[in-house]
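Next comes just one chain, in structure tokens: the form predicted alone.
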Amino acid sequence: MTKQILTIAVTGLNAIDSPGPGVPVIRGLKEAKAFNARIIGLSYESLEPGIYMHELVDKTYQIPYPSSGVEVLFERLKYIHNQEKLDVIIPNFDAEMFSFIKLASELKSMGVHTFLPTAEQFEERQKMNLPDFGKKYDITVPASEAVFTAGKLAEVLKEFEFPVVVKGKFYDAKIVYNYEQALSAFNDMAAKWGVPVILQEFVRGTEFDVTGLGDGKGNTVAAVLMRKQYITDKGKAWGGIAITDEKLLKLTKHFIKETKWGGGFELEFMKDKEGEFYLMEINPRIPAWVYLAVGVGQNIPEALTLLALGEKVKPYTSYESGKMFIRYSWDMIVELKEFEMISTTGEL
């Protein structure tokens, strides 16, 4: 029987040292068993490598930065939909998620489907709200405090012991050992991502990540656990191994059940020497290492697409542990005329 062809738009086509999830999400979609995927890339900059991966991306359109506002984005998406007849959009950046959440109902009225957390779910898991989130859902989190001005930094630091983790509003984290380092990190992150900047208690231990998918009703559709094996200077996993841990899996299912999370997610944990898991961060989208989940038997991008279309999806109940992902970079040779086309017309 011929599989249906779905036209799916995907963001996050960058592949720098802190890569976007777009390319691995697309790889998962291309390996879907339930459908064939025609991929429309949505890019922000002309040098995002995914634009030029023609074996993965059928056509790319530039879209406005989130700072341009929801209405500007909606107008651009309407144009793209008129050209391509989109079935599903999968956004993959924290900074753009709120815009797509706000547009979800309008997009659906056009026939374009998404599967995203609610605005309330998105807000309550923000880094600045993590302490309240932990109390509400009975999840252990490190102490943290939001700082809005450099003048308040010294005062807030009195509540912590060094080292302290300084986190940007959307991305980036840096461990600092004194006030001068904290001030420098604050200024860098405030300039890049805006305020607040988050100060978080440093928890010494081993880093674990979980990527998964909730159905919005409290049920776990997918969950894959990973221990970081190699970490970049930005704290990003450049290599990791799929593991099994009943305590961590139980924590993940508790998160999904209590929040009734809908959509993809990444949970970042630190396991201390006593074996206690601290939830460090909740990312409200599929992470860049999701192809490990696909490789061990849980195709999260495929399942998310089917949920977006309102189809019933049988939950994944197992996966192969002991498999690793190792990230690498390589040089693509690209025609200058292609770069010029996406730069001048916003389409390729």
Contents of the next structure:
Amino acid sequence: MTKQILTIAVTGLNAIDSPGPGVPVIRGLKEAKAFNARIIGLSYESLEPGIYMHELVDKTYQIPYPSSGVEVLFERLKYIHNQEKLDVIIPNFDAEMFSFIKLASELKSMGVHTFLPTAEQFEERQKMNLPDFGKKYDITVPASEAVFTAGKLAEVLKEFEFPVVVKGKFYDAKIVYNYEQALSAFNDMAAKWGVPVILQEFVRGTEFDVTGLGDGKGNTVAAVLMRKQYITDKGKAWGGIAITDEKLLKLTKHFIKETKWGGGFELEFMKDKEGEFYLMEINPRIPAWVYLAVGVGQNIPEALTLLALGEKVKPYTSYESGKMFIRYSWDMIVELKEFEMISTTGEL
Amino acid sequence: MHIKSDVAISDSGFVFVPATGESFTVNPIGAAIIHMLKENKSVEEVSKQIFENYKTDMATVEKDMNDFVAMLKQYSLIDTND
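Could you output the structure for the form predicted in complex with the partner chain, given that the previous block was the form predicted alone?
Let's see the whole complex now, leading with the same chain.
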């Protein structure tokens, strides 16, 4: 029997030192057992490497930045859908998730499926809402406080002991040891990502990450645990290993069950020396290291696509621990004509 | 005192802890000790076996065993429920 061909649009085609999840998501989709994937790349900038990876991406369209508004994005997606007849869209950036969640029902009425957390789930896991989130779902989180103006920084800092972690609204985190460093980090983060900037208790320990998939009804469809082995100066994993830890897996299942999370996610935990796990951050999308999950036996992008299409998916219950991923960079040679094409027409 | 049950050790002396992803390398005597501890032998029994298999004296074996066990504890390879 021939496999059905699905046309799937994927964002996050960038691959700088903080790489987007698009390319690894596409690799997972290309290895899907249930379907053959025709990939439509959705890019923001002309230098996103995924645009030029023709063996993975069949065609790319530029889309407007989230700051352009939901309506502008919808118009562009309507045009792309008319050209390509999309079955599914998988957005992969935190900053664009809000727009895609807002558009989910309109997209569905056009026949384009997504599988995303609800607006409420998306909102309550925001960094600034983490303390309330922890209380509501009985999950240990570090103390944190949102700061909206530099003038309030000193006052809020009194509630913390140095070092303190200063976090950007969407990305970036810096450990600071005094007020001057905190102010400088605040200004950096506010300029880059806007306010609020989040101050978070520094938890000394080892970081563990989980990527998984919830079915929106409280069931765990996939969950793979990883410890970073090689970390870039941006704190991103350049190498990691799949691990098994019953306590951490239980915590992940608790998170999915209690929040009824729908969609892919990444949970970032810190384990202190007493063995206590602190949930540091919830990313409402598939992480860039998702190909490790595919490699150890849980194809999260494939399962997410099937859930988006309303199909039943048998939950993954095991995976091979002890397998590692090691990331590398690779210089592609690109014809100027291709760069010209995506830059001038927004399509390639 | 036992080595944690999920700790894996290969013939080449590569130790892997699935719960943390940590790995260590030990020499052949270290590997032999870990294998014996995994078989639930006591530290005394392991020391005796090492003393019988290698050209050394018991005082040296006991001192080295203490050091090695302290290192296993430091790296959390020992089951703390014991």
